[in-house]
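Quick heads-up: it's one chain on its own, the form predicted on its own, in structure tokens.
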Amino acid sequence: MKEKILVFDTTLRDGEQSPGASLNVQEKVEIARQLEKLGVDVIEAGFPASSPLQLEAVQRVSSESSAIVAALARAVENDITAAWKALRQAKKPRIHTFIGTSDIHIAGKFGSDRYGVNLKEKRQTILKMAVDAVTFAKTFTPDIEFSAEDAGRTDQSYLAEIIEAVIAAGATTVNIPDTTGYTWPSEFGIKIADLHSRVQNINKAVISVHCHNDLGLAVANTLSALEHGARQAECSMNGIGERAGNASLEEIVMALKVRSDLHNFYTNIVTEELFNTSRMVSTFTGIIIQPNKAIVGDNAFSHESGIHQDGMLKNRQTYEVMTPESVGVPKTSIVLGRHSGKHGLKSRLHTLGYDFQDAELDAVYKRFVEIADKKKEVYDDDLRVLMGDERSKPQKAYELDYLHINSGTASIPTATIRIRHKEQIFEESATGDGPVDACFRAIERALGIESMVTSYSVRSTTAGRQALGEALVRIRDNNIFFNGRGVSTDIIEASAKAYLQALGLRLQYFENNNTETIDSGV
């Protein structure tokens, strides 16, 4: 009998914690719909106590999803109450509460004497807080997950004690996170196996693992844990997340599928949706997938060596352990043009994983026609970038009303820009080292700000002279990052749009959120 491995996707929570990868509510809803189409068992939609926008996003996702929807909460009543407020309309709600359990975390987060005057007393306080949190969360919903933050570096005897206590209090899932990506695969597997032998009531809960990739071992650690008794894998699309990221969902799932000869596990993941999901997440977060990324990278099924090409022509299995079709990589792309209608556009976007109301289709179609008039043929990657540009617009956006660039080898690059925001018009000119620099300086002079740009990149979405250009701009304010994305066949225009979008997200954030940083842990 094969055993099911539950796939817990944390793209919308831990994945969003990648610097600059903040998602708006509509983007989260769109990704959640695609995750459900992908077949994930649990969608961790966010951390409601951290901000009003996070709470709203979890509410929207939980009200529309038929999957289990989890909301993160620290082991305090206010967080748990906020989580339940966000999950109240969910068909299958799960409160996910956590607390640091390693000596390092206890010393750093619970150093005050009110938690105890020595390590022994502090550990008992942490254990009581964990049990109280699970007990309180249980008053709202029967599905409770508890995470022992930094379990990878937690004393094993204490970890077993706290796990046994929270299961007795009603936790139905217990997560063993390798929060810092510190453990070695064989070490982590032994840790999971040892907990099965130490914790008497462990069969009353699902054991989960959440591995970070600081040493590049997140997927290996996850697979090792599954081999030793874990039955839920916490992961994110493209492996995005805090610092070096999380275990990649697509790598875990395909490793289990391709090497099914080594185990008796299966997942409910529809692997043919992996590519679409990966591209949607990349588009909305602005985090470009490295070309050599396993499973979903541009080079994953490309062969340049003559020996490899010869082998592939004779038998694909010579150099491929899976087919592109098995993960949804298309052999061909549908080409749309200026004569394509709304129905054709809507059908293709639906195939790529995007859903929307007819009213929104009008706006998308208008942008599509503008692009089609300029580049004649619009490809799948163009459509993904277009949708990312549309869905990423901040609610209180700065709009590019006019842009004129004067540049050449014998002239000083000059930009004149007009920006519209609500009922106000901002217009300025500036010079720079190049046309993009001049454009950015004009924006800064018009809005009366100093440069906050920390990174800037451009790329084409498809090959050819008429390729749609995508510009990505990251800005920083008070150690908070904001990503902007701009799309146009004119790369200077795309750059201006990207900078303005990042500034709009910054404006929206500081108007809607307090600036207190809450450690979401795990």
Ligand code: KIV
Second form
Amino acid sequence: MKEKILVFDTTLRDGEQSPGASLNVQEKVEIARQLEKLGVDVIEAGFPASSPLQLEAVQRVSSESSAIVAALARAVENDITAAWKALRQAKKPRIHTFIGTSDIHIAGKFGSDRYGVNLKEKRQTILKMAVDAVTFAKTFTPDIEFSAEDAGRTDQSYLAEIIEAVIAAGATTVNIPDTTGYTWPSEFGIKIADLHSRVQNINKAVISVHCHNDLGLAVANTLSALEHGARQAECSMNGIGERAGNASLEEIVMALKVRSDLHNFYTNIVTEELFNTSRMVSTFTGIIIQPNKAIVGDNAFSHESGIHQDGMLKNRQTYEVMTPESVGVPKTSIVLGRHSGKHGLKSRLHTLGYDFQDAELDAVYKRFVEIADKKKEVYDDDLRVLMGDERSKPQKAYELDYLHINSGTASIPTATIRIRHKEQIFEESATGDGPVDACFRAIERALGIESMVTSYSVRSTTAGRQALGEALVRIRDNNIFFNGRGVSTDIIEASAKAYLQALGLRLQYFENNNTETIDSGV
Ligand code: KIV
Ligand code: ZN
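Can you switch from the form predicted on its own and show the form predicted in complex with the named molecule instead?
Whole complex next, starting from this chain.
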């Protein structure tokens, strides 16, 4: 008998915690739709108590998803109430509550004497908080997940005790996170097996794992846990997430599929949708996929050396353990052009995972025609970039109205810029070390602000001289990152748009009074 592994996708929650990867509500809704197409079992849509925008996004995803929608909450009533407020429209709501259980977390987050004067007392308080949280969450919905944060470094007897208690209180899924990516695959597998022998009521809950990638072991740890009794894998598209990220969904799923000779597991994932999902997540988050990324990287199916190419021509299996088609990498690219009609555009975008109302399509079609006029052939990657630009509109506090650049080998680069912000116009000129520098300085002068640009890159979306250029700018303020993305056939214009978007996100963030970080304890 084959056993199903539940795929719990946390791209919209832990994934969005990647530095700078903030997604707006529309982008989250669109990714959630694509995740459903992909066939994930659970979509963790956000952490509603952390901000009004998170709450709204979870509400929107809940109102239209057929999959289980999970919302994260610390083990306190306010968070759980906020999670329920966000989830109540969901067909299958799940409240996911968590508390730190390792001694390091207990000492760091629950240091105050009100949690107990020594470790023993604090552990008892935390166990009670976990049980109370599950009991309270249970008053809203039957589907409750409990996570013992930093379980990877938690004392095993205490972990077993807390798991047994939360299952008795009604937790239907118990998650064992390797929060810091510290464990080793065989060690983590043994940990899961050992819990199965210690926890009396363990069969009343699904055991889940949530592995971080700090040592590059997240996928290996997840697979080892599955071999030892876990039946839910928490993961994210492209492996994005806190710090080095989470276990990558596409790697877990394809490892299970390709090596089905080694086990009896299956997932419900429609693997042909992996590529589209991966690209959509990258476009909306602004996090570029490394070329050699397994499964979805640009080079995942490229063969460079003569020997490999020769082998491939004779028999693909010589150097490939799966086909590109099996993960949705298109065999040939379909090209649109200025004569393509609205219907053709709509249908191509649908294939790529983007759907709209007809009214919205008009605006997208107008942009498409502008691009098709500048570059004859419009490829899938151009369309993805165009959609990324469209969807980030609500985040554009500053609009680029006009840009003039004077640059050359014998002149000082000068930029003149006009920016629109809330019915006001800001205009300035500046010189710089190069045209991009001049442009950024002109923006800063016009708006009377400064920022620390921590990364800047430009890439072309497709080959050819007329390719669309996509610029990505990341700025940092108070240790918070903001990613901006701009697109144009003119890379200086793309750069200006990207910088303006990052500055706009920063403005919106601080205007919404998000100045306090959420307390990691309670
Ligand atoms: O890494 C972690 O422990 C988490 C929990 C909240 C599940 O993200
Ligand atoms: Zn995590």
